[in-house]
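Only one chain comes next, encoded as C-alpha cells, the form predicted on its own.
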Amino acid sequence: MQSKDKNTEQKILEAAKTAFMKYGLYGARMQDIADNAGINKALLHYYFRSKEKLFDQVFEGALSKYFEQMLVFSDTSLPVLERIFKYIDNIIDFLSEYPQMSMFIIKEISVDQEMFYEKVKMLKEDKGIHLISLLKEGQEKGEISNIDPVVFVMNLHSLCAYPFLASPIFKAIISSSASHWEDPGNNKLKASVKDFVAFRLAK
C-alpha cells in the first residue's frame, strides 16, 4: 500500500481549510479541495476517507491555534492589563491569517451546537485560564476597574473580529470615497482597540 506524503498531506489541509472557512462543511466541494492540492480525488479520499473527517481535523487545528492565543492569560510574571494587550496582539495576527474563522464558527455552530461545545470543551482544557477568570483577578487585585467582565468579553472580540468580518463593506467604503488607507500589520488596529481597553479598564 502506497504511504502517506506528508507534504501531500498539508497541501490538502491547506486547500481543505481556504474552502472550509469560505463555504463551511456542507457548501465545500471535495472536487475543488483536490483540484487546490494539485491531486486527484481518489488520492484524496486515500489520505482522508468523508469530508466530514477532513473537516474534523481542520477545525480542531484552526481552534486549536485561536485557543492558544489564550495561553498568554496564565502568565502570572505580567499585569492584568499587559496579558490583555499582549492576547489582543495575539488574537488579531490570528484572523489576519484566519479572517473568516469568526463566521466560520458561527455557520458551523448554527449547524450544530452539540459538535461545537463539544470541541471547544475538549480543546480547551489544557489552555489555562479564560479572560473572565483573569479579569475577575484583576479586580479582586484591585489592577481595573469593576467592570461586567461578560460585556467586556463581547465587546472585546467584536472590536477584534468585525474588521475582518466586515472587510468587504469597509474597502468598498474606502473605494467609494476615493480615499486611501493601509495598516501594515495591523497595528493601528491593535492601538485602537488597546485604547478601548486602556479606557475601560482604567482604576
The other form holds:
There are 2 protein chains.
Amino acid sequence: MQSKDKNTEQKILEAAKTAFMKYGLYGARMQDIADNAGINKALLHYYFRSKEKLFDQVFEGALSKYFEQMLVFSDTSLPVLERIFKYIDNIIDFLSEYPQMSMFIIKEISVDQEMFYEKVKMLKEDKGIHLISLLKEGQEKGEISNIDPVVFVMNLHSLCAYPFLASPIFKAIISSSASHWEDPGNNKLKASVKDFVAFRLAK
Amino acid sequence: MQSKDKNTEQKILEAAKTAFMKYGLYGARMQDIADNAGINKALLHYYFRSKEKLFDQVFEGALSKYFEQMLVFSDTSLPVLERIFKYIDNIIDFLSEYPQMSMFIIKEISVDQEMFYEKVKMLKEDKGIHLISLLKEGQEKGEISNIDPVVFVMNLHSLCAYPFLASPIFKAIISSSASHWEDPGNNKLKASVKDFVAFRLAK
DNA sequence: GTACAGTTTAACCAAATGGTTAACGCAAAG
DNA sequence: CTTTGCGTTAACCATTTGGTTAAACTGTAC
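Form predicted in complex with another copy of the chain structure, per the form predicted on its own context:
First the chain shown before, then all remaining chains and molecules of the complex.
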C-alpha cells in the first residue's frame, strides 16, 4: 500500500509539474493533470486539498532545487573565482535539465509577488547563500576587481538563464537567418559566460 | 461615431494587453478585460470575434513593436559597432517601457510554437533585419573580431532582456542581501552591456 | 419625424472548471 | 470471517467560462 501511495502522489506531482510549468497556475487544468497522471480527478483533491495547495508544492520544489545550485558558494576551500565558475556549470546543467524552470518561476512571480517574497526569505535563511556578499568578500581579499556586485550578479544570471528562456525564439530567428546552432553540453555557452566573468572580475 | 469606435476598440486592446501580458491566453478572462475596458462583455465579441482573435491582435502588435527596435541595423551610415550600441539603447528603453513584453512573448511561444514561427517569418521578411548577417559583414570588413556570431547574439540579448524578465526575483534577492539597487534610465545596465560588447567585438 | 446604420446592453446558454459526496475495493488487524 | 481504514472511483454540484441573441440606443441622412 505504502508503495502505491508514493507512486500515485509522485505521478500526480509529475503531471502537475508539467502542466503548471506549461500553463501556469490559472491556465493549468485539474482534469488534464488527473488524466496525465492516469487517475481520477477526485484523487487530486484527496492527496492535495486544492489546486492552490498542489501548485504550492510544485512551485516550492522547483524553487528549492533552483536554490540548491548555489551551495557551491559556501565551499570555502575554493577561491572565489573558482566557486563562481563551478556555479556557472551547475546552473547551466540544471537549467538544461529543466529548461522551463526559470520561465515557470518568473511567470508565477509576476502574477503573485507576495508569495514569492516569503518563500525566498525562507529558502535563503535555510541555505544562507549570498553571491553578493561573496563578491564583496572577494573584493576585500583582493581576489577580484572592484565592479558593482549587483550589476555583475544580474549580468551573470542573464547570460546563464536567458538562453533557456528564449530558446524557442532563438530557434526561430536563427533558422530564418540561414545560420544554425548546436552546442552539445552547452559548452559554448559555458565558455562564453566564464569568459565574461573572467573579464569582469580580472583585477 | 468614428472617434467612439476607435476609443472603444482602443480601450479593449489596452485592457486585453494588460490581461494577456499578466495571465497569458488561457489564464486571462474575457470578463476581466471587459470590466477593465469599462464595457459589456458582448462588445468584445462584437469588435473581435473570439478570444483567440483578440489575443492574436495583441500578440502581433507586441511582436511587431519588438522587431521595430531592430531597424537601426539597417542604417548603413553607421559603423557596425555604433549600430549595435544604438540597438542596445533602443531595446533597453523599449523593455523599460514595456517590462512584461519579453515575458509575454516568451510565455506564449512556449505554449504554442507553431504560431510564432509563422509570425516571425512574416515580420522578418517585412523588415528584413538580421543582426547575425550584420556581424558576419562586419567581420569581413575587418571592423570587428571573429567571435561566433550566434553565441554573441545570444549573450547580447540575454544581458538586455533578462533583467526585465527577472526583476521581481532580483528585487527579492537583493533586498534580502542588504544591498540595494537603483538605476535611473538604466544607465548602469546599458553601460555594462556596451562594455561587454566592446570587449567581445574588439579586434 | 422617420428610416437606417452602426454601437451597446441585459439576459441567456452550453460547456468547462474546481470541488464534493457517497459508495466501492481491498489489504491488514482483530 | 468481520472489521477497519486508506485508496480509488463515478456521479454529481455550483460556479465560471467563452460565446450568442434579441432588443435598445445613438447619431445621421432623407
